[in-house]
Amino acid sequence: MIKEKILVIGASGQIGVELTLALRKIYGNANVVASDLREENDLLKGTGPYVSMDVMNKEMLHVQVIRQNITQIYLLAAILSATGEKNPNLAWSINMQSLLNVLDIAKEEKINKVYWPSSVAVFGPTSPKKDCPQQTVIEPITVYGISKYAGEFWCNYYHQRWGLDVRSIRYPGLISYKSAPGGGTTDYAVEIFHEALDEKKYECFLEADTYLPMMYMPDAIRATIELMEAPAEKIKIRTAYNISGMSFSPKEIAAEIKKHIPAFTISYKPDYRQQIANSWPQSIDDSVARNDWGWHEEYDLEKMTKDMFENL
């Protein structure tokens, strides 16, 4: 059996930290190289090798892949939806060029597998709002969504043309207690827990009844690893798989939090992120992922809220 050597790019981010730790548990600390442009996240310190690296520097990346004998790459570096709208050109440049750099090097060095996350941000106002299917109308209105949709097709292209084993998931909003959110439209669902504990109140930047697809981080990490470990013949979608954990509104999560902190209150002051949220589906149909590689979520809103408070 080939010994895998994994490179995680963007390891200090919201997904990166927990994914790196999970991969180190499976493959051994020394076999998972964490890298980021930022400082090493405190949770990663002392758990395995760390390289300070800019994925936009293709030569530097290429040298690391060869030097470390890398067999799998997880590319998590990206500028997210809300942050991307403040600097669209930068978001496009980073989100696209980082992927093309990785795909090129992976093709040249015959890397076994590449993972690159997509997002529900690929969907737009014309996509179905309820149970948005795997194949549907996709007309994103954020630069983040546009870059993710283009990226899905680059992944598919490298797979079709050069047989590169690239795999992807369209993440919904992700909720975690370990690492801070990274400038997305669904960040309120993380902030609300911290504010509930510290201030007993929260001012939400989305309207009370804004339903969005969400997922608890343990489910997202497990989905990613299960997708990557599934036999290649089971992976029928080479753009990106829809996956879903739950769907809720700020009003619903506030009600769930009140069960744990009765004094908690929420107020609403929608900002520019409301328009982004309105353009996305309220719930996702992930039956294709369930059928192809056996995806199944473990956390609903109640179970997640309980776990968040136990850990925070």
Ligand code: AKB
Contents of the next structure:
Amino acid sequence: MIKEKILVIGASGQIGVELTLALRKIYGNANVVASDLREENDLLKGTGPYVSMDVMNKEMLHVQVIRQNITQIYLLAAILSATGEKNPNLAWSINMQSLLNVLDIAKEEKINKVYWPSSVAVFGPTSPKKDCPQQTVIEPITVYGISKYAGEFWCNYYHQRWGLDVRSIRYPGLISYKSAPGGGTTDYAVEIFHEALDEKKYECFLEADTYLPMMYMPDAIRATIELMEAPAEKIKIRTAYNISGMSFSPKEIAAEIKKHIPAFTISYKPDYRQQIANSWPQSIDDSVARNDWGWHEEYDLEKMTKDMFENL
Ligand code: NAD
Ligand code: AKB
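With the form predicted alone already on screen, would you show the form predicted in complex with the ligand?
What follows is the entire complex, opening with the chain shown before.
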């Protein structure tokens, strides 16, 4: 068996913290190097190697990949949808250049596998709203969505042209209790739990009936690892796979939270993020991921809410 040495870029973020910890359990603490622009997340401290690094600095990234004998790269650094709309040039530059830096170095250094997440944000107002399929009309209206869609095709290009084993998932909005979300439109579904516990009320930046595709973090981490561990011949999509967890609206998650905190109330004050949410599908058809590498979710809204309150 090849001894893997993994570099996680963006390890201090919402997904990075949990994915790094999960990878360290599988591959051993010393074999998973965490890196980020910002300081090491408290949950990572003392669990394995950490390198402070800007992924935009290609030379430094290249040096680290060689020096640490890296065989796999997980690129999680990005500017998410809501922050991206405030600074479109920065979002485009970071989201695209980070990926091109990683793909180029991976090709040159013959890296075994690369993981880079896409998002349901690739879909736009002209995509089907319900059970949005793997292949359909894709016309994103956010800079984040445009960068993810372009990124998917760069991944596919490096695979087709140079045989790079790069894999990707279109994550739905992710809900977690370990690390905070980083500027997305679906962040309300994490904030609502904290406000419910602290204030027993929450003012939501989306309208009551805004349905969006969502997933609990343990499902997302498991999906990522299952995709990366699947035999290469099973990975037929080299852009990015649709995966689905659950779909709910602010009104529905508020009702579920009320079962645990009866005094909880929600009010609505939609802002610019409403338009972003309106452009995305409400639910996702993930039958291709199910057929190709056996994906299935474990958490629905009820099970996730119970687990969130047990852990927060
Ligand atoms: P996040 O914002 O929580 O974390 C991103 C991390 O990248 C941060 O710790 C940040 O400091 C780091 N970073 C930013 N610029 C960097 C740079 N130049 N060099 C090094 N590090 C840098 O984001 P996340 O939610 O963990 O998302 C990770 C990936 O998953 C992103 O590609 C995102 O688009 C994708 N994704 C996330 C969600 C979600 O709901 N969280 C959904 C779909 C897709
Ligand atoms: C966001 O809201 O920007 C992310 C995503 C769905 O990509 N959570």
